[in-house]
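A lone chain, given as structure tokens: the form predicted on its own.
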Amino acid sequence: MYNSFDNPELVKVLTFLQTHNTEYLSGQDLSDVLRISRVAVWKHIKKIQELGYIVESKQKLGYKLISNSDALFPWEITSELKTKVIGQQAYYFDSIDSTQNQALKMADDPVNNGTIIIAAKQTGGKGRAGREWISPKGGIWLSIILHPKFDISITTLFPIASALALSIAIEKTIKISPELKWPNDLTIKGKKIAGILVDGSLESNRIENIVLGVGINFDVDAKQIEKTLKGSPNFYGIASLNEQKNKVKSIQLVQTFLVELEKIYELVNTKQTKKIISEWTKRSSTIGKNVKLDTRDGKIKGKAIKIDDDGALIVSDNNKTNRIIAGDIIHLSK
């Protein structure tokens, strides 16, 4: 486990080694400037080398950075991250049973607001409704601890936001355009790219924490998991960003993330849902479909109007207005 305030000397290190990685730095030179003795540096740049970064050594000139690691390491995140509180501080994990779980361990404590755990893999990843997330090498998978100012009224909005808002992080990074399918998916060709999931600790009528729940295919082998999932309920297919022609690399998706995240946490707080609740509408797959809702109060078929100030799902059926706060949903084709 790696977190954004631990290791400063290596963070140190490596950081000289991205600004100048057009130069080979000589260990006296990096001891010198960044006042620690050659033999730490010497540490620091092995561990470096181990954390998958590649770093040429020559002898005489030095060191050099050819490539930075592809993992979402703490310091990676945080580097320049134009946000105030989302994202400041991170924890990483190499695997972890679920990046939820830990987070809400950690959701009391008002220092961790805003606070990420991030895992390479989860062994036990937890989708909607109990539902396993299958969370291979590959793809990101994060959970956001926050402490909410809006009412306890619009928390079945927040998934909805948060899907908006990783939406839009992903039209600006890898310049594809997926579709939001209610409650909190995000599809691209009708198949599952991303999915949203929030766990709330609430006392009396207010909001204690969230803790936001991400999974995103990033780069993984949809095949492989299509084969497992097959045969679930209400499995419609899987679809992995890497199958896009754009390619990115993922901490540039998770930043862009982030940002976009705080503008729409920011709308939620002072209550500005319309503006939230029109964008959304723009990229729905599943207003104006005809739709079938699994929910705790029965089944229920007609066609999708819109969404409610809360997040609500309003369905028309033979001039019967039905409004669902939650259910699993199918699109018809007619």
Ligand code: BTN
Second form
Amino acid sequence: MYNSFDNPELVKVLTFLQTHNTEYLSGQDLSDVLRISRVAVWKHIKKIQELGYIVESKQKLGYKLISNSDALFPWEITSELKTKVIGQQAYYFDSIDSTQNQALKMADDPVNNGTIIIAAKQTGGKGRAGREWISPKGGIWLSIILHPKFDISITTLFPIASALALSIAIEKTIKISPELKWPNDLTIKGKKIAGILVDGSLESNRIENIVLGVGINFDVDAKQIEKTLKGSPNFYGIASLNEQKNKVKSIQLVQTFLVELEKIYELVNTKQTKKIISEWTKRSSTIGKNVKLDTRDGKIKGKAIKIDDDGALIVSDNNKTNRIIAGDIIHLSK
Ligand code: BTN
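Can you switch from the form predicted on its own and show the form predicted in complex with biotin instead?
Below is the entire complex, every chain and molecule, led by the chain shown above.
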């Protein structure tokens, strides 16, 4: 595990290499400028290489960064991140059972408000409704701890708003427009590219903390995942984001998402829900479709009309209007 604050010297060396990547830097220069010993410089460069950064080392000339690592290391996430709280502290795991479980363990501590837990792969990834979430290397698997101010009545809107934030981040970085399937799936050509899971802890009707889990099929073998999931409930196909037009670095997408999420979180916190609803509706593939779903009280079939201020889906069948707060819908036709 690495975090964004335990290795300040290593990060100093790395940042210097990154900002001076057109030249060779001698060990002595690095040591003088960064005010750390030459032995420490050497030790950090060795570690940086081990982490997957390519640093060329030439006798007499010194060191030069050739390429960055693809891993979403915590210092890469926090570096120049333009948010106030969300993502300002980060933890990274090469492999973990579930970032959601890890975040839940840390969620109570006030210092962890805004903290992000990210993993290269998950061995026990969790999806909505107790389902398995397949999380191989290449995807973006993260959880964010939040101590929100909004009241309980608005909690159902938050995951929907988060899906909107992710969609906007994808539009801005990858330049493609995913569709939003109620409540909080992101799809491209009808296949799932990302999903959102929210766990929360309540104390006498007040929200203590929320853990927002985000799974993005960024660069995964979608066919392989589809093979594994075929036939399971609510499966409607998987797509990988980076199969699409523009190859971008995952770090750009994560940072942009954190910025967009903080904006939307602020809107939810201050009850400015109208904007969220209208932006979500613009991107929705659900509204206007005939849908069906199973609820505890039986089957519902009808036309999806809109979402309410709290994110509930309004479905009408000839004589009745249903307000659906949670569940898996199946899109039928227009
Ligand atoms: C869904 O079922 O659509 C929600 C999937 C959420 C998956 C993410 S991946 C990061 C975080 N850790 C988990 O175990 N699950 C969430």
